[in-house]
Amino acid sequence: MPPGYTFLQSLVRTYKQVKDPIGTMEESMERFDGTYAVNLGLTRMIATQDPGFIDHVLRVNHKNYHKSPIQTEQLGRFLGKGLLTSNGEYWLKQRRLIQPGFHVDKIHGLYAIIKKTVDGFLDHFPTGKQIDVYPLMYKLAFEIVINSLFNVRIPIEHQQQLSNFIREVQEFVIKEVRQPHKNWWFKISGEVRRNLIKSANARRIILNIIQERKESHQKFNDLLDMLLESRYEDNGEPMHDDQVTDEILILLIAGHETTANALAWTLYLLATHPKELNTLRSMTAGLTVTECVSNEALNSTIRESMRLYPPAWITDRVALEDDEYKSFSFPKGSIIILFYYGLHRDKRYWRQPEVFSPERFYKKNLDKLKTKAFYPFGAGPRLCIGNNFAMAEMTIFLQSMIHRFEIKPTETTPRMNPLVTLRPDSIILTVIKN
């Protein structure tokens, strides 16, 4: 095993990590040169920000690793058995079924929906000296994914129910993970039951939309059409309604908060770096929607933002069999923690890692070492299925936002809130209409 902490030290570190997850891990990564072991009795864990080790787990020997029960069971209780919460043959079957619908050519058909949603949202964007843009980005990202999933008008109260459910279930699962000693209390206090009721209500809303769509016999060229029209290779059958619901809940959670976080952090970074903001404006004036999606300056700005503040800042895998990497060997059942946040700021792989510099992602400046140290959407067979969609919506929004509004920093510095995703507590900016 790698060097690390004894059982008692691990217990102390676990309680410390509840209060400061990122800071505690950074301290340990510095102490143990990027990889360390945690001993929690029967549970053996290895945390790493070594890009080679991460690549080994996600790509080279991916068949030996499954997502942990934190994602598949604890989150799956509320979201069902979709791509994010399944493993093994079922996951592979679903991935093969859904993957074609997220090909870049298919996503192209959603650009008009994204642009219309962005324009309508910006028409009512608030201005002033103390605007918290994070809840606005949260609302926008949800509207984009809802409109792309269901290209029909959904009642506002149903949208709000779905949005609240996605936010609250993540907060509860993180609370369970960080405070396992309170799991008995979460059950007897009714908190688990309340979240299960919210899940049932969310599923009911989605099932009603599916039923209405089937009865309409119309085409809407949205993601729901794609899911309903998909057929399994082996038998030519479609997914049943519960499976479609599972996948929609996963798309809502995976394509909602992560995008909101990335956009909020990007606006903060641009507001605090006026030179980079002015450069981006000059390089993106008058672009069409399709040109926005392929624009190097927009894509590089968003990638640099996700390097500094990766929405998926951490993930884990469980070894199905004994394995080894370089001089380390570890037994079946070991949990491998992949610390993307630490890797993205590791001075061994990034020049001036704390500096916001979108130009580092321009093609002329990229090299193989850096691309292997960057995991904004994961890697390997479980690479985020919606990465093309996410980049498209973010580039389309960012181009429109910076040309319609001036954004400036305030005295309030955002604080990171590392839950399932890396949220800011708030992003307070001055917003002026151009």
Second form
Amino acid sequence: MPPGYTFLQSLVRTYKQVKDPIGTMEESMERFDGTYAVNLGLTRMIATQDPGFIDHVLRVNHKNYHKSPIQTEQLGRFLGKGLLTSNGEYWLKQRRLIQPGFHVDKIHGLYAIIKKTVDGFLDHFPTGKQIDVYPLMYKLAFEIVINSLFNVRIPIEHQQQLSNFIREVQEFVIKEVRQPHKNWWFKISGEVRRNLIKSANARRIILNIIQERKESHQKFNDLLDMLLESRYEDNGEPMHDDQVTDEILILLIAGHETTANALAWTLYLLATHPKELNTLRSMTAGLTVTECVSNEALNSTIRESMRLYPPAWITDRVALEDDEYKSFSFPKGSIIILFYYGLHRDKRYWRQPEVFSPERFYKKNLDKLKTKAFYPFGAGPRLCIGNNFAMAEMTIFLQSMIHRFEIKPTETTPRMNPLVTLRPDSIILTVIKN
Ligand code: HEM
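I would like to compare: after the form predicted alone, may I see the structure of the form predicted together with protoporphyrin IX containing FE (HEM)?
Every component of the complex follows; first up is the chain already shown.
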């Protein structure tokens, strides 16, 4: 095993980590040179920000790794069995089925929906000296994903219910993970049951939309059409309505908060770096949506923002069999924690890692080392299926936002709130119409 903490030290650290997960991990990474072991009795854990080790787990020997029960069973109780919450044969079958619908060419067909949603949203964007843009980005990301899934009007109260459910269920699962000693209390106090009821309500809303769509016999050119039209390779059958419901819930949850966080942090970084903001404006005036999506300056700005504030700041895998990497060997059942946040700010791979510099992602400045030390969308077979969609919506939004509005910093500095994703507590900016 890599060097690390004894059983007692690990217990103390777990307590510290509840209070400050990122700070505690950064401290340990510094002490143990990027990879360390945590000993929690029967559970063996290794945390790493070594890009080679991450590559080994996600790509080179990916067959030996599954997602942990936290990501599959604990989230799956509320979200069902979809791409994000399954492993093995079932995951592979679903991935093969859904992947073609997220191909760049298919996403191109959604640009018009994205652009219409962005324009409508910006028409009513509030201006003033103290605007918290985080809840606004949360709302926008939800509107984009829901409009792309269902290109029809969904009643506002249903949208609200779905959005609240997604937020609350993540908060609850994180609470369970961080305070496992209280799990008995969550059960008897009825909190688990309340979340299961919310989940059943969310599923009912989605199931109704699916059934209405099937009865309408119309085409809407959205992600729901794609899910309903896809057929399994082996038997040519479509998914059951329950499976479509699971996958829709997963797409809503996976594609909502991650994007909202990335956009909110990007606006904060640009507001606090007027030079970079002006350069971006000068390089993106008058672009069409297709040009936005391929624009190097927009893409690099968003990538640099996700380097500093990766929405998916951490993930995990469980070793199915004994494995080894370099001089380490570890038994089956070991949990490997991949600490992307730490890697993205590691001095060994990034020059002046604390500095916001979109130019480092320009093609002319990229080298192999950097591309191997950057995992905003994960890697390997479980790479984010929505990465092209996410980059499209974010570039289209960012271009419109910076040309329609001036953004300036205020005295409030956002704090990181690392839950399932890396949320800011708030992003308070001054927003002025251009
Ligand atoms: C900035 C936005 C986004 C970020 C940073 C992000 C990041 C990620 C990461 C890191 C993973 C892999 C997790 C792991 O390996 O454990 C992932 C998986 C996934 N993402 Fe995204 N994502 C984003 C947007 C989206 C969008 C817009 C969608 C869909 C509309 C989406 C759907 C998914 C799904 C379904 C998976 C599971 C894929 C699988 O396991 O086969 N994501 N995402």
